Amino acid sequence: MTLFSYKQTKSISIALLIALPWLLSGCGQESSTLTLRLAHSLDTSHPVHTAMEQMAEALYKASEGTMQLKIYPGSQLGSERETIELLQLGAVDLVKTSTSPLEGFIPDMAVFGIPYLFRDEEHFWSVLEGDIGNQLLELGIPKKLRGLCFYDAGSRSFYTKERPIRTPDDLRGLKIRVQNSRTSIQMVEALGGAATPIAFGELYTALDQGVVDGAENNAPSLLTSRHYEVCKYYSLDEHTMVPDILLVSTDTWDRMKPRQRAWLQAAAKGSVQVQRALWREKTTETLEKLRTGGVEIIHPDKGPFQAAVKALHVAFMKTASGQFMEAIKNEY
């Protein structure tokens, strides 16, 4: 007899609920329209969601109405990890997730969690849009996860309730929420904090009730999540540049005809440019709104933070994923 954990049972239950209308319609084979289901955890005002809405419009237009994209935002179908599991089960067709929780499925994605690996934004996008980025997008195929594109998620920095973070020493004694990522945990611990993995959808309550003392994320997410209502210090140490990624189930991909794949890939690629432009605009606008909302914006010296994680760089180079770290460092 096979026993399932609570999380596995929950994922299977959600999978059945989502798949039921599809099954009742004869597995969709009688319909001339292919409807793809996309899940993500962000608010509908987020640049990623806006870009994916435009992706849906582009896909519908290119396919002359034969392909539609139904988007489930705001963690409606579960946390990022849960939606990745749903993708593997074939209960959803596409998932937008941060690359951090993807480490549990594709270990080499941990390279994005290495602090201060990218020299600047130009270096970052040179990697993602080149051979290294293409290799990373295809790594999950054996796990039924095919990457379509990367989205800009900016730089991640610390925000806290009781005191600002100006040096690594300021993190000592603080419980900092991180994504469910071993590399993120190691990074915060290397800087002196106590890393605490919590689902993003549960973070506001955790901050408000004092379960954690702070978290780390980009500026737009700090605003749209309303975490700034609780955390009044935002320290732009910019320790990591962790992209979002759009994944498609290999089951869905394999069922699609070549022209459908081409339409989907083109729509995804187009959404990247839309999202990047929206992201730059949103970030500038967000920092001003945070200041107006009473958040103190700190620009700490990054030198001490970079020095504190040197040992983490050395340790990571010795892992199986070290090859990607070396390739990224050598990318010009």
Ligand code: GCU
Second form
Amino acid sequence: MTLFSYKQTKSISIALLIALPWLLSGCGQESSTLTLRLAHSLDTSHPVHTAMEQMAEALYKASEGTMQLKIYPGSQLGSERETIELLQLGAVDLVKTSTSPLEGFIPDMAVFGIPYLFRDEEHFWSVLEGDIGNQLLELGIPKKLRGLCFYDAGSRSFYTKERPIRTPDDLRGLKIRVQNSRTSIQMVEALGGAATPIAFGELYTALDQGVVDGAENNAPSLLTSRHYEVCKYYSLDEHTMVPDILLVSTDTWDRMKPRQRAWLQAAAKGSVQVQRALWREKTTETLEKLRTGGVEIIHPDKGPFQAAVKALHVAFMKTASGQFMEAIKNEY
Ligand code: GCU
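Given the form predicted on its own, state the structure of the form predicted together with this ligand.
To see the whole picture, the full complex is given below, headed by that same chain.
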């Protein structure tokens, strides 16, 4: 009888590898300093990483050096799915992930994968910062995943190697990488492409070797991942607004003293302001850098894309998460 699958065994091995020095040093409580380990998939030049560094500084300052963050960027500890599993095992303390792979753990997160759900940024942030956002942050607690805050991840658009996407028809016959999420797969299929889930850390090679013909993401991720070296067409159809989220393991959270939780919460909150300001500042600059890097930026008519995903909206409304979609649509 096999007790663990290959994937679980891999996660457990990574967990042990990370946890060993930590256990030996007294569960992160080295000489009264609590060191929290944070994993994410992005490059150190990405605005989200910059915000994490500021969060580390703020936490260190507020706690007078008694708390620190050790950041593991660039999928060093595994894909987002794997690091979420590590979080559940208590082998890392914090994970910054896109909400898309969280769908496998917290099904209602799928609502962010519904294309053209948000009318604009104002709508998006009023949802994230209001009751719905707070509710979604807490939904994972029974699964050992407590949400601390959301970060801006702009909107996601297609980028391709061989030909530009001007209409959904251009996606026909193309293999498009998506995140490990059912709604992402459904979205690409509704638009006519062939969806292929691949971990972000493996995508450069997959694009380069022609395993897939394109992918979809926000501009800073296209730039900092260097996928633009391979994909020279970026079509701003802006199909989804999928936020990033910072999760803390409930094991870590429960072990922390109330004042340590307050410092962490405040540092996370502060990092959201830093990240959002950086995001706004970088948006135009990023597109300019992509252009200079030889990328053609296309502004397609969004109408045909929106029409092609209408059935997805209807189907999602009938699922158990439909209530979130309804609430989001009715927000302000
Ligand atoms: C965005 C997001 C990442 C995620 C990536 C992806 O860049 O910020 O957290 O890994 O999309 O497409 O996988």
